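One chain comes next, on its own, written out as structure tokens in the form predicted on its own.
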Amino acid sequence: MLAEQSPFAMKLGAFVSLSGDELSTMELLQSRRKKFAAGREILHQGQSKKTAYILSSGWVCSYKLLSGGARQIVDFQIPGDFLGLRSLLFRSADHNIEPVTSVEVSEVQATDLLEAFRKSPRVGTGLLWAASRDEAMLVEHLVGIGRRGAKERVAHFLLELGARLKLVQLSTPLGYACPLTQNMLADAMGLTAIHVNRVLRELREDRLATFQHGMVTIHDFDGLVAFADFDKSYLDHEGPLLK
């Protein structure tokens, strides 16, 4: 896959306009490809191996396990996302990463990243933007769990996913393919699977959105945005700031 066509380049291109040389640097950064089957762990909590990944295709989830076995999903990653960046900087990984579907990733070592930064500071700036945007998303998720009602929380999450997927040309205002289960949504949003099922049924009956058979269908985009009080400015998708 050419860098100018890769989800990774599309994502960073939302912040910084990339030259041909910078796209070549990104292509080199994605040259070491690996595949993982669904459910096969990519990164585990406590791992000391200094390795991160760029997700080229498929979906993964990041999560933490409590001592009693309970799981809190921190986020879902889609094509174009950087996986395990903190594991390159921390002494050990502080979370687990597991494929939701079969995935293809590019393995990145710390030396690869430093060389990319040396060759192209603008690529480094783009990665800093991506990490900052991911932090903004986590803040929004914390607000959702702490202050939004369950129905608003799920609606907001579906809109956020749609906006993220649109950035890498995997969604439209009418909807998108989504491989997540209700159990996964429950673990991400601090709800039970039964509660998620009831909320999704209510959104469908309200003719706002339907999530069935691996597809999210948006029936009333503006209505869903208004109901969830969704302000996508925290995603910072309005076009490159650095020309």
Contents of the next structure:
Protein chains: 2
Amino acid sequence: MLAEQSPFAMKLGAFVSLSGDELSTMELLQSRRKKFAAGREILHQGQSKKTAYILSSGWVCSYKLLSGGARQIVDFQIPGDFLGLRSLLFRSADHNIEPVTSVEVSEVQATDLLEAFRKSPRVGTGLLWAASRDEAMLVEHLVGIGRRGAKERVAHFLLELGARLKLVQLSTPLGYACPLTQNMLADAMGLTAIHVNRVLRELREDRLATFQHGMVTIHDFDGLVAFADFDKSYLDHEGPLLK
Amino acid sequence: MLAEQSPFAMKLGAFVSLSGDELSTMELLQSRRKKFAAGREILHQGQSKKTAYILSSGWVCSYKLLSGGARQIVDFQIPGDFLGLRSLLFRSADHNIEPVTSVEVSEVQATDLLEAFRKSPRVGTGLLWAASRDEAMLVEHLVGIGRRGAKERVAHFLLELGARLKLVQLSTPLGYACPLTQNMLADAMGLTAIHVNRVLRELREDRLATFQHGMVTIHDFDGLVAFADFDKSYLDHEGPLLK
DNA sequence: CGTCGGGTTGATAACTTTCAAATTTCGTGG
DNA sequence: CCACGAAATTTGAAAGTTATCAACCCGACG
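Counterpart to the form predicted on its own, namely the form predicted together with the DNA:
Everything in the complex follows now, all chains and molecules, and the chain you saw is the first one.
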């Protein structure tokens, strides 16, 4: 009910209803603020600094590089998302994290997290839900690259992003601001930037969706959902059973 | 040190050294034995039966189906692996699990798991490690489908399987028994069975590896590693930091 | 004003699928 | 134990999708 809720609280709040106490626990988690400029690496493959972050504003991407120089973007993170949870748990990171835009994050130490769980199990529940949702998205990403055609894949991606952004009030059914370049999109979709460009043009010509000038516009939501075979159920679990 | 250790204990034991007590805790987890015939569905998308399993013998696969009928296999599980951990935590499963061969599993309830964690934090640590390793494999799978050529991808897959099987003594550097069909391989790799067949032939002709008659034979391990750009570090974390 | 990264388009090449069909292997019932 | 049918493997040829190469345009920025 607060006018100024953090995206993190908005996101978890969409899943578990949070008391005032719980909200302040979450805000407390986000007290160590930091900024990174676009392109300034946050986490590097093999790095062992054991910090995680909550993203407050801006977008980041996590990716892996192959020896040949190719890059596969594993996921994008948007405000409210948790970054580097695994790097907190393990000796060294197995992927890179880099801001897409300039970003604002809050550093989270392992101890902060444990303390938050202790004070409010529901925050832990929410995080567990978020982690599981991330894994479901990863699986869906795999399915898309493995078995969807390029056009369906991109369409599906645009819809997924929209659904995610809606949770933090950064999207409407009409569209959303999207700072990604076609190159990043390509590295995420397992395509070439050139081909992504063509696919986007086709989607535009089909009057389904437009992605231009940093703005995604959905022209025909139902049509796009049907075309992409988008089933959003993997995005909104009804909640974990363990508390 | 036991001659007859369960694959599950062997696998976790490769990561955390386990006391006799801990070993028996793990064996206790595996007391509710069950068998499934090949092809007999274990878990169905949307299903809400809240049980997980530890796989003792045989192979299973988890996959998703698209509306067009296409199938993407997300992962194969081999003896010692945990099945359906997420379906234990959440209301309903978002993927299917099906035995590849006839299998023997042990049913695990949420309460069993919590009890095991309570009795032996190290078992919990081990499971956390296993879950994280699974996620790392998922990411690597995504990278492979997105950015590796078909031949490199299949080669990489054969090496990964070998490394996983070695942990439970089902593989040597020379090769291993593999009950997968070229069709399954195709659905896992995001390729056509026909193309998988050609790729396997090429790998054989290159004297790198052979997969025939349910048997994978590695002819030139180093050559295969080099060709596939296989870096096994994502498979052997040195261990979680939280206990 | 010139450079540079991103976007756009066309032509060509490479890779993968699709379609068709023959062959082999495997599981099951007789 | 054999025979049979179904499933899996194998190969060829043609079609389709996506990548690669080459240019050009444009706006941001020093």
